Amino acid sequence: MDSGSVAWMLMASALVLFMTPGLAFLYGGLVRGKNVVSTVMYSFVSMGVVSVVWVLWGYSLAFGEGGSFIGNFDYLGFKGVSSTGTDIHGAGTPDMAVAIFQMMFAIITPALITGAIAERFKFTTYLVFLVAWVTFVYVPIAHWVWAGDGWLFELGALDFAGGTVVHINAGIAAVVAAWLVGKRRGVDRGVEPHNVPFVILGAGILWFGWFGFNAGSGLASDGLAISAFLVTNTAAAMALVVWIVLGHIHTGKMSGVGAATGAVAGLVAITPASGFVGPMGAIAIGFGAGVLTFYAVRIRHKIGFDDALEVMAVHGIGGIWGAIATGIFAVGGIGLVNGDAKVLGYNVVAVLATITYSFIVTFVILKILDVIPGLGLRATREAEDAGLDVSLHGERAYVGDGAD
């Protein structure tokens, strides 16, 4: 056992749980001052229900031998799963380090999808949502993708550290709730962020704890998770740069949330990639992250779907730009840039399979929850008026004139 990476995968886990909290902070900067702490609150407490469900059955289906689909259940409550020994992933650091690395994965996955809910959404149902989803949608595709008998880990596809499984995932059960639960009330000429200062704080919080989620994602301290690091940055900052440039050419300003907005698309490219592509190949998945996810951003408000916090512009257009990206600036021979197409082609596959599955499953998942006597999706009209933190919560984030 490796103190060295033990040591560096703890702290990973931590920068990674840390992300949640700056999640949070982004998209309650990014909302009305009546449902901050309803937006808080959805990040926030997939904290402890993603906790449990990943201790109780979550890590066991998703990486237990069950075969290419889906795992068994010889982990629940993680029995067998050892502080030192590596039989399950055979990384050189500990199983238990490791389940707890994916853990923190899991649980920021379902809040990224509020996003494109917020405003609007029953906590209580949301609760149940988080089970749900995590269970028949997150679990799944986390073994097809990870776990050593996934189908999509055996084709070949590259995702480094969450392109599919957690990206292009969320972003198609945004799209799919946002769409379900209908457009927020009062919003036909748009929605200010009550908090910039709270939307570029969480988005640094993000990049902190992003490498974490991406120089983590090796398994071990050395030289990939160097590299991972730098080119988790660089693309960031070649994303940042492209958003707060193509900004001033269509409005003459440089937007702050522009600026937050640009960095985490260019670290959600990057993610699948992270432990495959150099410096340049980095620099240009963040310049491809920019472009792309900017005009996506725009062209979501010329149609006018209501995906709040553009959580598919970003996520789900950002992953699916990235995992592509991987197969095509890959090193080592495996790349479309050295003349190799197969990843490509692999990863093509992933990103359609992971579309499919996560709208399907989505929309079942949500229909019946809508159903339900006492769930159902949306908050009634009168507390969207009065602001879900009050209404919801019986808590205000701001006492004066925040509060609106």
Contents of the next structure:
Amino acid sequence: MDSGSVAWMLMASALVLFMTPGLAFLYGGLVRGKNVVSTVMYSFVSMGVVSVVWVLWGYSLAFGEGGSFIGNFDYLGFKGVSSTGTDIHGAGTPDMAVAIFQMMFAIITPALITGAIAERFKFTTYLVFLVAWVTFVYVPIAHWVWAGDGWLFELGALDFAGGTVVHINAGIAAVVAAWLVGKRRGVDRGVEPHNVPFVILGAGILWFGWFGFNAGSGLASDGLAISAFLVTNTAAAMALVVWIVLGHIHTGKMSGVGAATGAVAGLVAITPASGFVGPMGAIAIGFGAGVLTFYAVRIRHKIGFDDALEVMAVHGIGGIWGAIATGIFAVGGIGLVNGDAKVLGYNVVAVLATITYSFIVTFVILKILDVIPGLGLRATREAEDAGLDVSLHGERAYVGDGAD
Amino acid sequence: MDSGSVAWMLMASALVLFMTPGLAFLYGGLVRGKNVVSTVMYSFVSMGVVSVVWVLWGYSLAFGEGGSFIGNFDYLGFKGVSSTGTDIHGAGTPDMAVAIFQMMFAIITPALITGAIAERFKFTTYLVFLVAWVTFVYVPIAHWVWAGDGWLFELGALDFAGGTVVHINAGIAAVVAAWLVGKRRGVDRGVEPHNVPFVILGAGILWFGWFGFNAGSGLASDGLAISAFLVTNTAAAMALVVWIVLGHIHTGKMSGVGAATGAVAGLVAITPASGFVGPMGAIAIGFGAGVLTFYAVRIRHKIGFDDALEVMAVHGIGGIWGAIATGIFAVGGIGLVNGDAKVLGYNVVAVLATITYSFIVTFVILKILDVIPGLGLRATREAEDAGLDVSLHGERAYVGDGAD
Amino acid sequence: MDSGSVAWMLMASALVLFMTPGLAFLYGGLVRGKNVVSTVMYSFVSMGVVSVVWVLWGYSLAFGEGGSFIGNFDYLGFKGVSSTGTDIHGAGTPDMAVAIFQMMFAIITPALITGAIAERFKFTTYLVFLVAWVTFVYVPIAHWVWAGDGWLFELGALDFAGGTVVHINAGIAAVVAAWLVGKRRGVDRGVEPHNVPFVILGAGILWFGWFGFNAGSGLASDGLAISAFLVTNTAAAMALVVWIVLGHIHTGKMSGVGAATGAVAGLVAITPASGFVGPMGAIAIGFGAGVLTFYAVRIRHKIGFDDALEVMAVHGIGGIWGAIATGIFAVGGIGLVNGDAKVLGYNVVAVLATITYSFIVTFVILKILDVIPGLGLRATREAEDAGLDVSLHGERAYVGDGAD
Amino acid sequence: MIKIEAVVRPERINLVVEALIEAGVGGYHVLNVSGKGAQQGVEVFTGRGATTTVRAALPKSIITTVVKADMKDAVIEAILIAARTGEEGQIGDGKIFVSQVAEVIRVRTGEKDESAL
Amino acid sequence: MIKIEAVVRPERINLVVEALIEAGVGGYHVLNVSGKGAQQGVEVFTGRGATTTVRAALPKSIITTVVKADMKDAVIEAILIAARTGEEGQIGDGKIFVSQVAEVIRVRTGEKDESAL
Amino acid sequence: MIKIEAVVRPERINLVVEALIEAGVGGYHVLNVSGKGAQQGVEVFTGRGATTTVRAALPKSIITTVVKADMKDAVIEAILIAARTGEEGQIGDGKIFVSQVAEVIRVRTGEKDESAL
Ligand SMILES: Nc1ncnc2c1ncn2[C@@H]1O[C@H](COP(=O)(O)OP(=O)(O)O)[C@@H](O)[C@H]1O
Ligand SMILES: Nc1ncnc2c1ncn2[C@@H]1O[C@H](COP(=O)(O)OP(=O)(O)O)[C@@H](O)[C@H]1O
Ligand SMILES: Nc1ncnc2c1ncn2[C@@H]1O[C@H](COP(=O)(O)OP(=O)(O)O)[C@@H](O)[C@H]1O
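Mind sharing the form predicted in complex with another copy of the chain? What's above is the form predicted on its own.
And the full complex, kicking off with our chain again.
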């Protein structure tokens, strides 16, 4: 056990956990003032529910040696997961540290989806959805991509820090969820974010935490971590610049929310590539991410499909671009720019498999939840009109007046 | 000196320091809009005052080899505290790193108390209280529990990261302080938190920082730190879930503030146990913490005792449960579940000693401050009515209008 | 490569990056409600623009072996910067880690300047300014002070973590920029900060991040890092206390913004000294920083020069005091208190060189930007009156009403 | 001239605004208040999410428009339709207050009364 | 019908609300403003906490209720008692403005005037 | 007595306040609203900064003062000068509404009407 790597993995895990409150603020700032608590809670509660699921059965099903498609029950309740040795992952870092790090990914992924269903999804149903979706969608895909016996891992698909598992997966599930829960009432002209500083705070925390996300994914404190750190920052920066420039071209103004979104888009796109590309590759990836996600958001608005906070545009499209770009810009002779198309091909397979599986299983889960008595996807019309905060959470986000 | 452990201790210290602004936001969001600066400042100013006290004499009195009850003056002004060697603590990590880490605990503990006295305690008196309380209450108890020659340490009481020293201690002092400063005016129907996002932000920062608090308390980057990290997260998650479920049962709604409170309650309870229990023990501790603190808050409200932000219910009760639960669930053959009641007994002694000492000395300090001319515990009635922000701090938390 | 030091450098880099959103909140809270997005964006966008500049040419020009005054083009696009070896910096930590860490300094320095020009500087021009200023002012001074062949480094000036390069430099540029952009309209009676909690949040994040800034500047996880960590915290704490006490003496109240400002002033002053002084030296430096910056702000207000958020008073004066204090309080026989005036002399040279160079080149850059068609320093009168948020960023920071 | 102040549900503001514009009003302004009428309050959390209190006043929005006397009835009608929830209306739908305005002046031009609306 | 607008100290709003309900008003609404009357402003910090400025206007709350003409005096009396601080009252305690309302309509039912209150 | 309500640009509030005080008013209060008159709305970002929407209502501030009848014209004149932007005025400069107040009571003393102003 290398104490430097342990220190870095602990820190990286803390950073990734911190991303979830960051996401809560990014999303919370983007909605209207009557749905702030609701939006923040979708993310925050995942830190509770998914942590428990992960300890009880999630990790075991994701990383147990169960074959190509799913783990097994060997590590239920973290039984036999060593805090000093490395039986499972065979990295220099103890298994339990890796399991913790992976837990933080499982927490944030479903939280990402909630951007699509904000301002209308029923909270109690969401809690059940969290359990089901992590178990039946997240866990299997994580196994395919990252477990030693997962089929995409064995195929040779490269996803360093979770482009498919986290971002494409969340983006596709977001599309399904936004579709099934339906459009919000009265938002045809678009919603003005109610608190821009919160959006920037959220993006700042996400950027900060993403260093753990990507530079922790090599599971060690070494040169790979350093390089992943650098390209993460670079892609985020480049995409941020692209967004404000494009925004200025189209409207003559430079949106703070746009800057935040650009940064997140860059972070998403570099995620799968961060262990494989160099700084100039990162600039290219950030540039592409900026352009693609910017226009994806515009197209989404034209279509009018109510993916409220642009999860598909930012995480879905950004993630797909990242997976492909990994195949293009990977160094060490494996990327397309080095004349090798193999990784690109494997990654396309991984993307398609993720899209298909995530779409179908998310659809099935939501359809079932919709018909279970007492559940149902959508808050009542009254609750939606009055705001989910007061209706479902018994709280107003801000109390400004002295009355009562 | 192991550079990995040094890296982890530095990071853990930074994380614990960051908890104090986190607490400022948790508390600041819970009060009314006219007392936000005041409430935030109670915590923030502790980073100033207690750091200075700790460097000048606090550390020396807490960790000098002075006998069973208190340290000595050997390390005044951090004289002779080595940044490379380990004369005092005998851990692998240099003494100065341990002394820094401990400083952050001394900062946050009195800040925790302020939840009980928010919206009415006089700020200048509070500054004197900070100095006195850290010196006469915190420092001795820290010595008892953590110094090599402290009597509770020698007895064999187990408090990994500060359940007695930090949480029970703060909870009891909170009761005394709330009692002596008296009830706020006009809050009989309860106060609606003025800014729920701030509460969640605070809880998010606390959770993030608590990884340093607990996983840093082994003073090394090793398997113990990994395990402490895992159980910390697990207990917090479980208690969060318990709180929202109980809230839903009692009111049909799921409070964001409740989720935040549950998480903090779980973090409090796992604190003393975090070096000794496994993941399933953490789930049990988190579950118990959730239930106990939830009903403790309800009972506190029935009684009407004005511990404004529930310090006793969350930190006092949560801490006591944690100390007892450590005796129950500790692994390695020392917990009650393994048939050994010794640690449970020692911990009960530690809890009772802490309660008694904290109660009496806090009482004496406050009584003295109350009669010193120019001090006194309570802000004037006018200041309280107009809000402490404008009255004592010359600031309004938010300026929304254009006038003036 | 020492994995513990790598872990610490990664973490320190993440911490310093996180300071920039922290600064965004500190500054954003201090302005009026109509310029919040604008003020936050000045800082946030630097994370985008400067990161790209640094990767493409900034690092190479700053740390290439180009002679006494400037680097060279050897490392354009980070070509040849090793993630595992140490050709350039010769520290135990890989060059790429050092280059990343340095990038974060380059990001925050121009962001610091924006406090002086808040509420009126034209945003598009600012983007060009960012590129030019980092290239022509920051990069050369960084080379002088920190590159192995820089003339101030060779002279023997001691600036551990950037007192001259970051703080004095930013303070002087702030004076020039505030002067050239001119005074805001209608602020003669002073501006009341619109959101004090944001100011405290920003200060909390800065304090947290500053541990990376200073304790990372030794480029290793060792005793020097521990000591730098301790003195950083101590000076901040002392200056915080000084500010609220002086505030109380002058007004009878204790400002939250004042506490935040005091803390930042202490952090600024300890920056150059943090690798060279002990805890008692830190207390002296924090004390001096508190007193000097407090009266500097008061004098600035009397003069009425519109350095809007006191960049010169806090970073300029604080930084100059720190550079001098390093020469006074440095231990190891090199400080004035130990009878050696050499370092003090060198540091005075460094301060004067930084002031002169920063003043002149910032002046030239701004004068050029002012006359370039389509640019110009100042937003239109209408934009300023209506607020830069709506005018230049197309966003209102907070949307409180239900209309539209 | 007539000042019409309508206290409505915040979520209805956009509909009311549209209705006003359609009815041809020259201007309006909107603000948020806490109000109480026949409607029961809501239960909100206090005590960190473990206990609740009833908050009597609820968030409401007030939209104010000053119109010519002859537009009064049309405007009121328009507000009624836009603000009423469901066929029957529900408690909490709001109230409309009508009062006299003696003079109106347009700041820009100094125009007075009806020509300033 | 009569509109009563009381500008009071924010910390008194709860008492005033209670007094109104006791007096039997049918409804009310509350909003926060900055106001200035005889009361001196307060000194607030500017310049990052080292210097201060005097802020003329202070936070006040306005509570508005529309009542039948015959309730007017009772309501005013109730507000006076609830809003006055101390025996003698203090500068800054507020003011009450009384004006005519021509019509009141309940959105839910369309009921008019006194029956809508 | 006369109530004068001026809807003005938020950035003009300080000037209007000064003008009122100079004109000798006894008090005033200020609040922020969203309003729409002849002025076009502004384009604001929605959709995370990639697309925009037009926001019809703009931020405005309302300043209200109650004065003796004989001060009315002077006060209106003062507001007009302080609130008008540029020589000619611009769309969005605001409007002034004038109405009757039947009674004024000072909370502190119970003084009535003109002596309460
Ligand atoms: N008499 C009144 N004076 C002032 N405002 C009132 C009055 N009655 C009602 N309101 C306002 O109108 C809102 C809606 O009134 P409510 O009584 O709930 O409608 P309804 O009578 O149709 O149920 C209240 O929340 C309050 O803000
Ligand atoms: N003439 C007025 N017009 C409008 N509002 C006023 C007027 N006079 C006072 N107010 C409001 O009433 C509040 C309290 O008035 P104040 O003069 O301080 O009371 P008092 O005269 O009893 O000291 C002021 O802050 C202001 O909001
Ligand atoms: N008829 C009206 N009723 C209520 N408020 C109005 C009315 N007309 C205008 N306003 C308010 O006055 C503000 C300025 O009006 P505007 O029409 O833009 O001025 P101008 O007519 O001089 O261009 C508007 O934003 C709105 O808040």
